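Quick heads-up: it's one chain on its own, the form predicted on its own, in structure tokens.
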Amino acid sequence: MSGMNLTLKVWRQKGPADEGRMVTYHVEDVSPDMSFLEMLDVLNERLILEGDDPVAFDHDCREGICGMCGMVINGVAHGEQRATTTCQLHMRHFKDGDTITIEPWRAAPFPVVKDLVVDRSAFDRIIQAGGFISVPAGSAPDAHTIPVKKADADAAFDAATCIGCGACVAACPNGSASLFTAAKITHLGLLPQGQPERDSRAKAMVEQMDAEGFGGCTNTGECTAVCPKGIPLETIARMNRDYLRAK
């Protein structure tokens, strides 16, 4: 069976001082076995090949687990698959002949590095906000030492699957980084070891999300449905409340 032939329309920049524009690129015999990635791999040895910049994109595990891949694919956060990552993302969801168009996140906080890679450091320093959790180091305490509700670690493991690839921001007509830091809020907020900080935390972490200039929340859904680990839209609500206790 023959591979698939694509057009390509890839966001080109040089640099964050750089206009940018989209560069069409054809893409032959292009396997459905492929994933997304393995595709722009192969684009990209036939531009070195051709003495042309290979096209810049983020990735690191292509396993679904890193959150260094991402891109607007065809005008969706990683794509129209539900719950997948960029690089998890496979060919034969294509059709031969069919037109892909492929941009980076855009968010004014997310600048454009080069191409499709952007700088994410604003959730690195949100995490860092939320500083660390008064706890004792050493060994590893016997299980069941500290009872947690089983509905309370579900919904804290959920958040904690976060892998902050920046979807939910990409997809956000606002540009809102709340179901990132609500994700991150949470995972600590609903256990017990997080509770001393759980206030401080809360506050700490929603200013520095305004102050990298994120947009507000405004229930639209976006994120959620783009989201590659499925993270409900309650997440906001409960750092919210978190939030307003603080306050």
Partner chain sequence: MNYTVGEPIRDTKAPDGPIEERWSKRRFAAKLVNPANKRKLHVIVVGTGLAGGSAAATLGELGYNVTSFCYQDSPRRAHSIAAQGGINAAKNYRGDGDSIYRLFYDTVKGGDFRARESNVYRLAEVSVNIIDQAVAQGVPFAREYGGLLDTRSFGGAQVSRTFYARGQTGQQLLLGAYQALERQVAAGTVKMHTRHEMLDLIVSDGRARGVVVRDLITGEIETHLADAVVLATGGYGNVFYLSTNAKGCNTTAIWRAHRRGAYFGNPCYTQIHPTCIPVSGDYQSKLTLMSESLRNDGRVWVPLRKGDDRAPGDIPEDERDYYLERIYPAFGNLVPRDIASRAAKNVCDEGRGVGPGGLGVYLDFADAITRLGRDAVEKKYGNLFEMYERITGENPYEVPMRIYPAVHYTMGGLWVDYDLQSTIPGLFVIGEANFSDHGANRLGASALMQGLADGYFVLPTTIGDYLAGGPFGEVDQDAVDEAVGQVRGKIDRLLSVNGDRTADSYHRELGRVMWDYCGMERTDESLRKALERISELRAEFWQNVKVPGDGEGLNQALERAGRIADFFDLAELMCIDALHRTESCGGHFRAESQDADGEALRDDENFAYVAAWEYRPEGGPVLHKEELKYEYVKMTQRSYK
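Because the structure is a prediction, the values reported are computed rather than measured. Residue numbers count along the first chain shown, from 1. Each form is matched to the other, and the largest set of C-alpha atoms that superpose within 1.5 Å is called the rigid core. Compared with the form predicted together with the partner chain:
- With the core held fixed between the two forms, H144 has its Cα displaced by at least 2 Å.
Switching forms now, from the form predicted on its own to the form predicted together with the partner chain, please provide the structure.
The following holds one chain only.
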């Protein structure tokens, strides 16, 4: 099989406190059927054998659902292919001779751990602040006690599909976590079960988002554009509404 020859410019950074830089690699004979991460796997196998440090990157499910993977490819979070996580991106979207720049998510609340790996624990803490419905196991009423309008259930589901990847933050010129936070506020706020804590949830999650050092939203819309799950901008309006209401 005659594959593509590509030039990769990859961000290399040894540890959180180290300086980083872009390093250039050449990869040859890349099959168009490979996934982007498989291409990096092959590069890494090679680096190991040559006695170099392989490029560290996060990944797990490799099917677009766990939210672990994520890199900025040619300036775009998860690459230019829409509604796609990095692990779902395939090499057939590149051409022989292309140069591909690969960088980690950039945002102060997402410090680089190593190479392309960043620390996204800030997201967990935003959920801790209120991204839940308090219900101890065993205390729930029968599931059919409260009917939920199908439209609400569907809209809640749409928001609930967020995989917590952080691409929205990486793409936002303000480093804002609004889309992620709003997705959870919308999911829970649309359901009858989520009503009792709706106000306190919005308030607490917004405050935590700020405390983590994320920027504010100026409705730029870059986040939705790169979001692999297409979480809509509307969720941010809802977050704002709930927050203002909670005051």
